[in-house]
Structure formats: C-alpha cells, structure tokens
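Starting off, we have a lone chain in the form predicted on its own, written out as structure tokens.
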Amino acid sequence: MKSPLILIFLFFFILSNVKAQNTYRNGVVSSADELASNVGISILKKGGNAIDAAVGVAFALAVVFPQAGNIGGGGFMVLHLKDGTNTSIDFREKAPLAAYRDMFLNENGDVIPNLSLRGHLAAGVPGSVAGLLYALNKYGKLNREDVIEYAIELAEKGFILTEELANVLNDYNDELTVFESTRKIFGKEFYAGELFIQKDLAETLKRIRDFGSDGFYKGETARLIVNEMKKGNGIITYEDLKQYQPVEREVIKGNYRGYEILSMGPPSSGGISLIYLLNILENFNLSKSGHNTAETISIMTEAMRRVYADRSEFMGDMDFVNVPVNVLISKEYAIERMSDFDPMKASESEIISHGNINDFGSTNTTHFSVADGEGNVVSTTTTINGYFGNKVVVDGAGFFLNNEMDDFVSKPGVPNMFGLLGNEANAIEPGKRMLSSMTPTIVLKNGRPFLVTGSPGGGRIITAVMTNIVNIIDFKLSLSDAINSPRFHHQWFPDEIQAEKNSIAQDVRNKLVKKGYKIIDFRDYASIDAILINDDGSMTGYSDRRGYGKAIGF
C-alpha cells in the first residue's frame, strides 16, 4: 500500500500533466474528428501555419467525417493574420445555370416532397476545394503536395473505424444504398475496428494534388461529375464547374461589452445574425439576471425571435439582392427592434414581423478551429448540408454531393428542412448562392486574437455560437463549460423554444409556460469545436460533448 505522501505526489504529477495537455504555445487543432485534429497538428509541426493547418484538416475530414466533411460542398472560412489582416472566403455552392424559380414546385405549384433534399437535383455547384485552395495558395505558407498528402493516405491506405462512425454509418444505411454509386462504398454493415479503405476518393484527391483546381473542376473529376448528373437526371454541367470561384469578402465586424466580433457576411446570415444577437443583449445585463434564468432566456428568445424574422425578410446573397448589412448591425435598430419588448409576457411570432429599415438608412454540417503560435488564426466551417448530402457519391469519384438547393426558398412561406422560413431574396437563381446560417467566428480581445468558434447546426448554429460567447464574457465559465452548458434555440417559427432535453431547470421552464412560451424538449444539437487564447498568449481547445472530435494541441 502507497504512503498517503506518495498518493499526494502522484495526484499533483497528475494534475500538472492534465493541465498542461489543455493548455498549449505553438498551437491548437479542435475538430469533428480526432484524426482530422491529428493532420491538422501535424502540418503546424512540418512548419505550416494555422491556414494550412486548417486546408489539411478539411481535406482529412473529406475521408474520415464523410456525413458532413466534404469536397462536394461548400463553406466560409474567417482568418485573422498575425499582420492585423481580417479577412474571409466564400465558398459557398452555387445554384447551377440550369435553375430555375420553381424547379421543386408540382403543376400546382406546391413543393414536392424531398425533391430539394434527396438525389441529384437538390445538388448545388461545390466549392470547397476551390474555396480552401485559393486559402492555401495566397495566405499558406506549404505547397499543396505537403498538405494534402495526409487525406490522401486516409484514404488510399484507410483508417479505422469508430464506433462513432460506424453506428451513423449504419443508422444511415437505408438511405445510403438507395443510389447504386453510394451503395458500392456505403452499402454494407460497418463495425468499429475495421480497416475502411477508399480508393476513389483517394484518386480524386490526387488529381486535386497534381492539378489544384483542375484537378476538380475540369479533366476526369468534372467528367465523373457530369455523368453522375446525367444518371439521376441532375443539372450540373461542365460550365457550370468551369465558371465557380471563391470570392474573398470582408468581414463582418461589431463588438460586444468591448470585444471585437469578426464573422462572415453574405450569403452567409451568420455573421450578421450573430452581431444584431449580441448588439440587443449588450443592453441588458445578463450577469447579473443569471445563467439560464427565466429573465434571462426570455431576453434570449425574445432577441432570437426578432433577429430570425429579419433573416427570413432581407437575407440573401449580396451579388444579387441589397441586403441592408449596415442597418441590421446597428446598435440603434438593436434597441428599436426591441422596444416592444415586455419581460413579463411572451411575445407572439403572428404578430412580431420583420423590422421597418427604411427608417434606419441603409445536418450536414462540421467546423473546425485553428490557431497557430504565430497569431494567426482559422475559424472554418462547411457543409454538404443534410447528413451524407443529396446522398449521392459521385460514381468513380468517391465523394457526396450536398443537398443545399433546399437552403433557396423553394416557396415563399414553406420552411425547408430545418424549419426555416425565406422569402425572395432568397429565391432560387441560376449562379446564385444559397443562403446558410454557418457562423465561422473569431473574438478579438485588445486587438488580439481571443476566440476561435463555430458549430453545425443547420439554423441552430448562429444561437449556439452566440451562447459560447455569451457564456465566456458575461457568465464567466471556461471554454468547456461554455461549450457543454445545455442550449436552447428560438427562430421565429415554428413559435417554440427548443430546448436541449433537461436543459431548463423546472422551476425556470413553470415560469416561462406562465409568460406563454411554449417549450419542447430537443435532442442535442450544434458541436462547437472552439479555441480560447489567453493573455499571455497560451492556447486552450475544446470539442463539445455533443460529437466525437477532439482538441489537440503542442
């Protein structure tokens, strides 16, 4: 039996080599799959900073995270440069030049069921390898050989299967042998510990290795595409995949209690979704009305209500509609949207409306954070929008499809599959990006970087990334606190508060039903992978309890 001095010795060694695996100086990884975190490491450790880290990770989770990492999708990236430089890159897919306004609509013009969700049709052009490698070319610092060389032998030489993994995998599995391309690779029962080897996508991520690109977007990837459009009677061309580009855009600035917000703008709501959330908190003050108090959550649900319906009015992509940005981050229209505010009573989703603005002038999904020891920082997230897509793997190519064309308004007044409503600016175009709710953030503290946060989550995604921040400046809790704390989401309609189940105290919940909410208890939803820099510069990374991915860090 051990002395009680040696017992003590050996919980302090403990606890000081716990605390220095949580706390890091040359950088940090967190996201949706351990492996992928691993790649990401491994890059900053070649002498890679944080954007290449952050390229190598995406492409990692194309073959390990197939239910939402992805090359046939799209996403938005937000950095911040060791220089000062604040930037942030479009990728979001297109709709193609053979879209059309009612293309989901019958003869009657009603919306015809799954035709947005499932199959070649509900694709959008993708534009995650485009996106992440005009990221790599003009702010990375390895060659593309280097970074993607790790998803390659993921692929080509296989990984093991999770447990994690291989229970989505087969709880999908009526869906995913639907399509005879998928069902080559996905149609069988899967079981933790086997050897999952995939030597088309390997292929594919080759040609992108060789060519960039073209790799992709022309040659045998495009021809591959094309045919597998021809097969279920989808619209991508190959002009359609010729024409795609990223386009770098700025952020999305505000502050909030005396941090600095970058985020990423249209066609994402995010960015703005998430300031105009903050701008109306910042004139309560939640510390002292509580955490996940009834006051509390009413001032919540009653921003999130207001803020939901002027997405559902005014957002879309700003190549084709005036989204009135400068309005919808004020302070001032903050503070008018809520005057009708009473914390005594709930208001109802019939009557509060989208705000006035002309009296102001003008599933699936992953993200993944990264910072490196340099200061550079990387907050990405993509999506090929339901899990596994439109459910298509493009047959020879090894890749899903996304199924954002459901993310358009396919009708005025009818919520897609995330029980969002849109309106026209939102409508289905041909070349025009679709809407999304990916909220890739960074804080900035001082001028230096603070924060490194975003989730999945379809519509839920801009409360929960705002919940982290709310959590961390006004209740003070650590990152993993933050991230594990329960959530709960309102978006105007349907008018409910979702709340993760035993989320809300009973107490709070009998308090809030006598103001006239009404609650339904929720399954947990948004995995935030985030990164929170200290003062002196130290590192702490966190993956929510809600997925399987893992913060690492050196």
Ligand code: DON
Second form
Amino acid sequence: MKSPLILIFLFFFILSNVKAQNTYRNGVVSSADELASNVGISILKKGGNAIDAAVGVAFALAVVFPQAGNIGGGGFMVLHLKDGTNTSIDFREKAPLAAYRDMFLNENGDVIPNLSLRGHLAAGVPGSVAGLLYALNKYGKLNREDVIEYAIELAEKGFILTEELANVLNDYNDELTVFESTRKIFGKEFYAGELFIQKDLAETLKRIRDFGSDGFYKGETARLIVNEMKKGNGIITYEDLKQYQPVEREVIKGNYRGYEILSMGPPSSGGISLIYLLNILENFNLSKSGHNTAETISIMTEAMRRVYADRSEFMGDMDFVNVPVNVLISKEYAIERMSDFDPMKASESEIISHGNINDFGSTNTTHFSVADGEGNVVSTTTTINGYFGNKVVVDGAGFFLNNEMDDFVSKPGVPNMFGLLGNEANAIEPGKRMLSSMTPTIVLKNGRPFLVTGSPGGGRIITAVMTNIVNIIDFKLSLSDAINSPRFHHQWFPDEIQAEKNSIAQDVRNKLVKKGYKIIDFRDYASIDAILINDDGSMTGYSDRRGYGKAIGF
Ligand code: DON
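Can you now output the form predicted in complex with the named molecule? The one shown was the form predicted on its own.
To see the whole picture, the full complex is given below, headed by that same chain.
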C-alpha cells in the first residue's frame, strides 16, 4: 500500500520543483506579495506593458503590503524599454519647505531620539503617486483606471490576510496604537484568514483614479494630509504638496565582466555604490577564490568598507550638492582605492577614510521587478523607510506617511536607523531629497535585458544587489540560489562583518578572525525580487526566501 503513496508523493515533489524553475514567455512579476504579483500579471494579460503592470503592482502593494507598499512614501524606477531606451524616474520624498538642518536636535545640539523616525515631523513630502503616474503617462499603454482598479477593489472589498501579514500587524501593535488615526484601522488583533477592508484608502485611491496627481496633491487628499500635520506639529503644507514633481533622470551606467549595469543615480547612493563595488571586484578572480571563502569575503569586505566610507562623505541630492559621480564610478578610482588592500590583514575603518577624489581631476521598502513579453523591463524600489513609516495614518485618507527624514544626516557622526553615517552632502535643506540606498537595477547582456533586480533593506540593499549579481555572473548560481544563498555585509562603520546565520563556515570564520575581522551574526532583512532572462528570451522569476513574496509568470 505504501509504495503507490510514495510514488504519488515523489511525482508531486518533482512537479513542484520543476514548477519552481519554470520559464515564461509573456511576462513575469516578482513582488513582496502574491496578490500584488497577480495584479501585475492580470494587467499584462489584458494588454498592458511592463510599465502598466509595475504601476498597478505599486498601487496594489499600498493596499496589501501596508508595512512598506505605499502612496505616502517615495521611490525609484529604472526602465529598459524594448526600443533600447534606458531611463529612470526619481520620486523620492523631499524635505518640506519649512525643514531645516538642525530640526532633529535639542538645545544642546544632541539628536532627539525618535523624532526623525516616528510621528509627523519624520515625514518627507510623498513622491510615489506623482512618480507612478508620470511613468504610466509617459511609458504605459493603459489608462489610469485600468491599472488602479485592482488596488481599489482590494481596499474596498478587502482581501484575506495571510498569516505573515497578520503576524507583522500584531508584532507592531504597540507602535500602531500610538496615533489615534492609526489605531482606528490597525489597533486590533489580526487573524490569518480574516477579510481586511480599508474604506478610507479605497476613497483616496478613487480620487487618484479620477483626478490623477491632483487627486493626491490637491483637493480632499491634500486637505486631509495638511489636517493631519496640524494635529501632530508636522510641517508639510499645501505648498509642499503642490510643488512636488518627480524627475526623470539618466540611469547610472557601468559594466561588469562584459555585462552592462543600469541603476539609480542620486539622490540614491545605490547605483554609484553598486557600480563602484563591481568595479573593484572586477580586478579580482572571484570564481577562482570561490564563493564565501575567506579570500573572497575579505576582498568583498574591503571593497564594501571603502565604498561606504565614500557614500558617507560624498553622496547626497545632486540638485543641491555636487557629487563626483564620474570619479566614483571610474575603473581607475576603484583600482586606486584598493591600493592599500592587504589580503592577509583586515583594514581598519578608523584609518580608511573616504578617498581623495581631487586626485582624479574634475569631476520599510519594497522592491518589485516586472518583465513583459515585448522586451520592456522595469525595476522599482519604493519605501516609507521603516515598517509602517512614521506610524501615522493620515486620518480619513487611510494611508501611512513615511519617516524618510531619518535618511538625512540629523547630525554628522550620529548614525541613522540603519547605522549609516553621513556628512554635509546629506544635511537637511528645504526641498532637498534625502540620500537613499535603494538600488533598482537592470543588467543587460549584449544590449538585451538579462537580470532585473533590487531589494529593500536600508544600507544592506547595495551589498545584497551586488551579491546577487556576482553570484550569477561569477559563481554561476541559478537565480534562486543566487538570491537564497547566505549573505554578509560591511558598511565601514560599525567596523564589523554582519553575517547571516550559516553564511560563513567555521573554518572560514577562523581564518577571517585571524586576519583581524570582527564577525557578528545578523538577520538579513534585504529581500530580493528578481527576474532572469535567458538568451532565448524565456524568463524566470524568484522572490527571496527572506520575505513572503512570490514571482509569477505566464
Ligand atoms: O532609501 C533608503 O535607503 C531607505 N529609506 C530604505 C529603507 C528600507 O529599505 C527599509 N527596509 N527594510
């Protein structure tokens, strides 16, 4: 009796594994939530392109992934279009006009704990709605109604809570009950399987459907945001909302072992840092030194140390400060920065400062990847910064505001919530965009899309994306292995390798400690959603084991 059962089990086991590696021809969407990925697929199936799908997914995530999906935050989108156009859209939040450099310091000049993280002052002027609609108008095929209707339905009719989301909501209950407006919607115990309806959010989404950007930045939604600000001493005004504009920017370009890298430039540090890291790594034979060996880890760590030191010193919003992009992404600078690298001995962050660029002349986030069958690919990372942003729901409008002001430097030398340091370049100024680590990235092979990738994870985003690329190009891992294999991270300060459990074997650890590295265990919260496109045009997607998302194709 047992053997047929075993055979049936084996059949389904093999089938499920085969399915995991399925490839698709017409489109793939990989996002942090299955319902949102399905929205993207529905939009592709009804004739939308990757941009339509990406915009629909983003609005859906604002409903079904409230911890990070948003209309109250901002983000970046990197696009490669079927006609070969590469471009990016910056819809990062901005400091309100009334913001000022020392707004998070007390009279003694010390940082007031949590002020840039929780409550109304922590919010930057949201950019998501303007950015997504800009992308849709310029590069999409469908109407606004056709892409937003799914999000409206999910908010109005509700959706069934997964165990994961119910757990997140319950885990954050303390924080979600501080503000009255948030408590009204989220101040209860949630159960997996219950229907979760968000009426106010549905109404806000309908105003966006009916009036476009004006449905958010003007009229009733603007009134609700400004009212909310008044209740909590916030500083976002009608003028801030009216003035907000997304910016289409040139992508930051690099190349790595013959592949072309397209990523996000300032105000994200992601693209520059990623290309700078890859430029350093290109000078080492990683496939020979091996995956996660002591030799490879020390090379990568020293690269990360130097890149994050420069991130801290030089990077900020280029509409306000001069970032030496050309130097930072040059192959020569990458060589020069590693000239003091000693493979036998850890460098010290106290000694390794930022590079001397003058020697070179002038000059809770969520990611989703979408590819359609026509050759368009879109890589989008969007955020309200912390889980549930500043924890404030705009009363009557049903969405969370961001706490992105914490991505500015409140005070030089004082780390932000991700432990990242910064300097003058990222000081608060009215209307300035705060520095980001978001790294939505597209890798091209022979001019055609090869990998669409990106991740949440604060300062860890850059190294997670770099590891994803290196795991595929140097170590020839499959997409899922390249994403799932254990990661480590170094960000200059604190001077330690933050290693995921089991990422570093004991003998490798011993060798690294002998060289002088400090290694600490760290739960990695970077969670990649990526698509790999084969030479024959077939594609496969994968959603990181560290999240609970899903890649779907057809
Ligand atoms: O823009 C940034 O770099 C951060 N606000 C990203 C925050 C983030 O990834 C949170 N997710 N874990």
